[in-house]
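First, one chain by itself in structure tokens, the form predicted on its own.
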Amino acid sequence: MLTIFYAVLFYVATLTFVGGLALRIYQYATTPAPLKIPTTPGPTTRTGVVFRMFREVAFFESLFKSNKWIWVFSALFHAGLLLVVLRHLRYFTQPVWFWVELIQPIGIYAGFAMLIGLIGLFIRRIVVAMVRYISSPSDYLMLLLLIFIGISGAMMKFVSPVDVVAVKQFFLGLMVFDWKPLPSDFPLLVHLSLVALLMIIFPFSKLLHAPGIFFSPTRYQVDNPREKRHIVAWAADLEK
């Protein structure tokens, strides 16, 4: 019974997190953008933007420039977050690829970089008072449950150890629809209902600011209102 509802669970999980994010995705990229904004000074090309979303993207840019501190908490989780997500591959891959097999020991300390940024931005929200009055209960809640997943992972990595591969061969077969007993360590449990719990609510909490960014009218459009009229396409069909 324990292997069938979590096999049904992350099923659940999996379709709601790929059908609700394709869905925001398609509902940012179908929202027109009738004013030209973005943010000055801003590149005045197309390859400039594209520099600059990288830039924002890989380094947070603009949030070096205004807040050095809480850029290295940010810098520290999702840094550390990128590298543990690319080391779980391991339990989704056979035979594992040779880069993955490489970040191992890597993706172990990540894991430490990722709870002390994501503890650095919960203080944040409380003892820094502006913070604290524009934060709603879902800006805490987001980030204590990526610090119990965090949390939850390091328990099973160095205080009760779990077989990794009956994980393993637990993932690999809910992939071809071959269920394969799941262990039934606390720890683990608790770690994979975190998970399915965030890849549920992921398309409808304010964690889509990851694909969101990308159609952020005041980072992907060129700095050219003087050169180029800006005219979205439903408004262009009506000066026809």
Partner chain sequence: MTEETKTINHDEYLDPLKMAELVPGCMSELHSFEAKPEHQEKLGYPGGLVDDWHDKAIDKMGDLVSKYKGLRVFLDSCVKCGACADKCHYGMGTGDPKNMPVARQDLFRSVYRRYFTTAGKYLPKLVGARDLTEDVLDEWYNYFHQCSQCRRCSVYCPYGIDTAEISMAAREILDTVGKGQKYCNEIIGKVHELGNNLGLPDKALRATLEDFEEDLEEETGLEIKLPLDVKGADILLVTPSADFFAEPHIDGLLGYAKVFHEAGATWTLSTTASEAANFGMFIGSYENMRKVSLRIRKAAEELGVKRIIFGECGHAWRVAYSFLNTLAGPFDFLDRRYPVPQHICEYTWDLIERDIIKFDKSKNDEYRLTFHDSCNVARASRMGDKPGGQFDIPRNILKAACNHYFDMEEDTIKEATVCCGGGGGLLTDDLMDLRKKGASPRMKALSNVRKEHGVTHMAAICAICKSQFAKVMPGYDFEIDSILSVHQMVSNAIILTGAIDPVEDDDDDEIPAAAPDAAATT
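Any chance you could show the form predicted together with the partner chain after that form predicted on its own?
For this one, just the chain is written down, with no partner chains and no other molecules.
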């Protein structure tokens, strides 16, 4: 029963996540940008844009210019999250890839970094009047969701270990539609439910910033309007 419930939950979550995100990305990619609006000074070549985007995604360059506290917490959280996600690949691969093996020990510190970052962001949201003013319930809940994912994960590692081999069997089975029993430890069930929830709300929430940044005209456009005429279909129609 439990196994079936979680199996179905993860199919639904994966479908929503992948389908929803694909739809969003398709929408962003196909919506025209009629005018050149890069924030200048900006790169004048495609290669330059690739570097600008890399700096934004890898180092949060603009955020660094803007606010060092948010940057520190955000970097801890996102870098932590990235490593934790990569570390989780070991549950989905057999044999485990070499480099996934390699990052296992770092993954544990990454989990703490992520939690520290998240808690920092949460406190900031409550304490700083300006940020409190702009926060909706969903903004707090999103952070709480991630914090509880982190805490339930850490519980399994440090407080009441679960049978990770069985968990791995469950997920490997899911991928080939051969369902294996899922252990029923409480922290595990909480952890998995919250992760599924995160995947489901991803395409409907502000988490769209992750694909969004790549489609932000102020960042991806090349600063060359005089050299190259930029015109989209609906604007060209006006010329007829």
